[in-house]
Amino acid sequence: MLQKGDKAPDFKLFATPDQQFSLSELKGKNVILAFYPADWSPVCSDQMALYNEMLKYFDKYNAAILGISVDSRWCHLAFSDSRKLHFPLLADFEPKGEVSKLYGVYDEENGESSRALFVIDKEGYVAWSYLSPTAINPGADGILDALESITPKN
């Protein structure tokens, strides 16, 4: 798993049926990449819920959240419509796993992203990582201090 101080690897996956997207995309922005199971999931769900809830909380920070599993474009399209999400989430799905196994959290035994949170500063590094387990959601503290930590005190 990639740790504070490593170069986030620059990814390309699915955001939608037709339109990708890439990290490269959010240069000169904080970027949180929460990592998850599976879409319908019920922490999953719960997960995903909040990090919508948090969505201006991330702006202050000027920080974009992506989330990435190995469900298809058209799964998440369905549960990011269902939830009302107003956040990408990425396709991981071909070549299965991909993006989940350059930052360390791809669960090989089950097939799926593992449970993980990273938030990477505007010039491209991992300012913090953290890998929760499975069944539990890891809630938006640790993202909001990460956040505080990097941003500039005026």
The other form holds:
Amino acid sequence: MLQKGDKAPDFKLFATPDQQFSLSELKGKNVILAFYPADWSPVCSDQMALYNEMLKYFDKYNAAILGISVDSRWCHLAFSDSRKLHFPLLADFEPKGEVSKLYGVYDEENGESSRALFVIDKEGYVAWSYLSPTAINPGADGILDALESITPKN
Amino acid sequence: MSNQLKPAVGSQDHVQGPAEAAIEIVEYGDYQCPHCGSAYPVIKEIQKKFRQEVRFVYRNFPLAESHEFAMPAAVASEAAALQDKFWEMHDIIFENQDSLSNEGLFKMATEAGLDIEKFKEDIQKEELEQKVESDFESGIRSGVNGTPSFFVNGTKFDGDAQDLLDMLTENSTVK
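Complement to the form predicted on its own: the form predicted in complex with the partner chain:
Complete assembly follows, chain above in first position.
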């Protein structure tokens, strides 16, 4: 699993059925990557619903959040519509789990991404990472603490 | 992740029960969340059973994107607090969770005995929404990941209201 100080590898994944999204497009912004096992599962749904409420807090720290799982772009679309999510879900679908593996958070046994969080700074380096037990929604306090630590105080 | 309540219970909070109670329960709740609705009667039971031992604090954690009326209901309860009727409103909302709507909230406010003209003015006040948001942010900082979340004496409780009742019953001399 990538740790603080590691360069965050760039990637390009489908964010909608016809649009690809790459990490480098967010250069100059802090980025939160939330890898999670599966659309629709109860814990993931709660976790994504929580982040959905927090966009304005993330915005305060000039941060964008991206959800990533191995579900397909169509599955993401249905899930995102159903939960009214206002941030992109990326499909780490083909080759399956490639980006999750790049970040060292692929769960081979279940064929899913692990539940893992990364905060990446504006220069593209990992500022904080956290691997959560699969059954536990890690909340967002760790993310906010990490964002605070990389935001210069005025 | 954090499991400590931040900030500690203070003058900004809505509190029920004796100040010297040995057990302080803080709930982060959403008035439209069904799980909070099911927790409500269980909390009442806890309060009844442990009248002298427990004090109960409610903080707002509205999942406004998932629940259309979570925020209006939270603001309505804060408006009721300005008329010293926070708990009346809190109870009525949870008891009538199925009829949550803007109209429904006015009906509930009437039922809670509020001065409706004042209520109407107060719910427009930005500081009430800010109060709700500062509750929400304190929840995030404390490691709240969903509703309801409970803290017992400042530490996050890993379980629902029924688990809380069972735990208290097990550890208590009050039977």
